[in-house]
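Next up is one chain by itself, shown in structure tokens, the form predicted on its own.
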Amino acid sequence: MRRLDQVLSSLGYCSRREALLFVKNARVKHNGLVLTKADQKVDPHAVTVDDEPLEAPDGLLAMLHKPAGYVCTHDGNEGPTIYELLPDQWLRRNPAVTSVGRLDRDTSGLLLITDIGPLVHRYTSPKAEIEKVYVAELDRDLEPSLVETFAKGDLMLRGEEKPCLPAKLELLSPRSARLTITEGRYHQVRRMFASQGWHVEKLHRQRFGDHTMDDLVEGAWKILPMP
């Protein structure tokens, strides 16, 4: 149980002080009944506002289809940000929302958001290995010896230490190819195709580990079911 202004505020829906007005208002019931304290122990998930469930009490895990031109950062001065597609309310929630991993300003599609730190170590620690698959267009005609040169795992990119896993290429036309990778290097799916001589032209992201994102527009967003 806990207080519903800390409730409230937590999840984005208000401050703790605006939470005084939300049970003036008679906005928020506990188990259908109307709340009259804002200081008041509640079970989060009995809780309504305007006769709606609150959103995602234990914690927030959602798709967004990024568009090229957006970067993953708070920082406005770099360009159009993707917190600027996300919700207000979740931009407002404690701990924050922040994306799991990056797609650089110029690649599209799928990005997980969550305000569970725990998610975010879990998709992302190299241990997890978990697929991230990618469409490239690249400019030129692809050669069939990159589906080997890929999947070898002994690799290097510039800067590296550590060459990078295996990698499966599949070629889809002369000048596409989809890309499955259990890494996050810095870049890793440009620097791939950059370091056998290919410059790739647009770079799209189809699934993330089990979570695809099927008939998501470019620009929306969906809560996901918790792992």
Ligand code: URA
The other form holds:
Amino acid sequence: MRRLDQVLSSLGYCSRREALLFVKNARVKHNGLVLTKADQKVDPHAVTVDDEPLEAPDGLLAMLHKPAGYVCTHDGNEGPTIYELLPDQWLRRNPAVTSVGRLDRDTSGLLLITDIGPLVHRYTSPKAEIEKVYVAELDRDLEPSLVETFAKGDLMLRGEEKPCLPAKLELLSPRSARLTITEGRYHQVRRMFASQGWHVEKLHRQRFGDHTMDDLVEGAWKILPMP
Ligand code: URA
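Having seen the form predicted on its own, could you give me the form predicted in complex with ligand URA?
Complete assembly follows, chain above in first position.
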């Protein structure tokens, strides 16, 4: 059981002071009964605001279809950020929501968003070797030998000491390919192609672990069940 005003403020509904107003205006119920005190101890699962259950009371996990042109940082000086695409209420949550890893500004596709720290760790830990699937468009025709080059597990990226883990490349058309990697190094896909003399002109992430975007349109998000 937790104090109502703390619950509402940590889930981004209002400040703790504003919780008094929520209560005064009879907007909050617990097990269907109107609450009269903002410091009352409640089970967050039994609370409603305006007759709606609280949003993601145990932590938020969501998927965003990131459009190209948005950066994965809270710093607004670098242009539009992915956080501008999310509901204001999420941005007021405490702990704060963050992306699970990052996509480059020019990369589009599936990005997980959460306020659950251990989940970020679980999904981004190198040990987890979670599959990330990208579709890349290249500046010139691909060569079939790249499939073996990426699969071997000895590809060195400039400035790094360890080779990339084996990656699966599937050629889709003369200048496009699907690449599955299990690491998340800085600009990894672009740098893997660059190491072999190709320039990635467009990059899109289709899958992250078990998550695919299905019909989510660019810029849209959806809340996911807890894993
Ligand atoms: N690899 C890249 O080069 N960029 C991304 O955004 C993701 C993976």
